[in-house]
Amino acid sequence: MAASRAAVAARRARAAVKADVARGTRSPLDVLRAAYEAPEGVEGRLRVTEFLISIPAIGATKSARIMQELGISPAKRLGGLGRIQRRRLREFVADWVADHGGTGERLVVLAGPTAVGKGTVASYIRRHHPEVRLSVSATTRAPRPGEVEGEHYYFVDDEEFDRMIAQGELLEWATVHNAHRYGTPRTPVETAIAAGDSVLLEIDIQGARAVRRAMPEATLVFLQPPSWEELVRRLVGRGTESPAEQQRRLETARVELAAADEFDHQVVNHDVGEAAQKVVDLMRPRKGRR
């Protein structure tokens, strides 16, 4: 009897998730996030077919075609998908949400390991693509040579950063490299999206994960180095950290590189201009992309 009651409760919980998606009160991307994080949870136990059919404008026939195109068996549950299947399904759902009224590519998060060139790519986009709004992060670290207050970062002390956290003014924040804190002011991002503008967030990997939890429809782009050797060369060559700090950042970078599969797209930073163009293209409607 106890097992029967538990089974009934589980079915009802899954039905509630599907109903929320069908009503539009919960993003299907949020369901995927929960399923991938907890494969044995309510969302993770949902069959992929049931999940797809719960999304408005996707019926049984369309669902079967989608499953075939993605290479996913009808018997599969969300939590039981392999790494490649997870990525394919999330890319499809992200595209679907964007095409049917979600924020989609209007909010793109650019992240990657230390010294990969995130700031350089973001600066190139700022100069050459004025139609893209770049979010300016707040940080407790000191400015580096050439960095401008309000353009590259808002440089604040620990007391001000604590206040911003307490007042709920940050969309995300994290301590990076066990040293300084970085965070994204919430209001400018939400205001720009509400106005229909494209917004690019250039943040660390921890921050990208936090944004996905807060705004599951955001598109996450992982910036890859051409090679590990090139990443080391760039970090050492910029000369902004001590040898001990460089070693600590390289150790962190090895861990960060393993997070690439969590992202929707990967862009290799061979050339700054080419990498920037690829990121900008992801923020355009699909018909207008290169």
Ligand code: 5GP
Second form
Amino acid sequence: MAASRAAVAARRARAAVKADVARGTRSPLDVLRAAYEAPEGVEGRLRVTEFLISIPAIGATKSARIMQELGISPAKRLGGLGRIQRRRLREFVADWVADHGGTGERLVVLAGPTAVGKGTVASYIRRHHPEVRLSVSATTRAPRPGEVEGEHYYFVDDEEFDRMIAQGELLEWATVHNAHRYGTPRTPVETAIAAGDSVLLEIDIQGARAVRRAMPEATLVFLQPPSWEELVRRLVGRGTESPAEQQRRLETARVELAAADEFDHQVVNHDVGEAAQKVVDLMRPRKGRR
Ligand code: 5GP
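The form predicted together with guanosine-5'-monophosphate is what I need now, so please give it after the form predicted alone.
Now the full complex is given, and it begins with the chain already shown.
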């Protein structure tokens, strides 16, 4: 009895997910994210074909053709897809969303572990690719020598940061390294996307997760160190930190590296110019890249 009641409830929950996608109140990318995160959850138990058919303008025939092209067998559930199938399906859906008025590939988030060189890659892009719009974050930390207000950050005090949160002005925000708060102002990002421009966010991993929740169609790029040894060298190399602090940073980096799988693309930071080019290439519309 209990088992059959649970089965009915699960079926209803899956039907609700499909209805939301069909009505356009939930992005299909958000359903994929939930399914990949929890393969045994409601979304994970949804059959790929039912998921596809719930997307407006995709019918049974089209769904069968798409699945054949993606190499997915008809009985598969979203949670049961292999790594490559997951990526292919996500790319297909991201293209579909882009073609139907979503933000598509236009919001790109660059994140990665501490000391991997995200800031250096972002600065390189700022200097060499003026066509890329880099989001300027607000932060409560003090400016470093050479940093320019409104170019590198908006430097604000705690009170102003609190106000920005309260007014809903931040797309995401996080406390980084247990010290200062950093956040992405919402309006410039939304205005740029509405105008058809691409925007790059260089933020930490918590921020990347928050962007994915707020805008599921954002593209998440993970910057990888060339090796663990190299990351250790960059983290402890300066010798200015105490052994306890070094240990803490290594522990943080290890946890952060484990988040790589949540990202859509990985770029290895062997060489700053090369890594920057790869990120910029990911910002071009996918169709142009093929
Ligand atoms: P820094 O103080 O060295 O400029 O940056 C420290 C960290 O804060 C970096 O990991 C950077 O990616 C992150 N960060 C910068 N801006 C933002 C933001 O707007 N949101 C979040 N979540 N992290 C940010």
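Numbering follows the first chain given and starts at 1. On a predicted model such as this, the values are computed, not experimentally measured, just so you know. C-alpha atoms forming the largest set that superposes within 1.5 Å between two forms make up the rigid core.
With the core held fixed, residue 270 shows a CA shift below 2 Å between the two forms.
After superposing the rigid core, the C-alpha of residue 75 moves by 2 Å or more between the two forms.
Core-superposed comparison between the two forms: CA of residue 259 displaced by less than 2 Å. Its Cα shifted by 4.3 Å, residue 38 is compared between the two forms on a rigid core fit.
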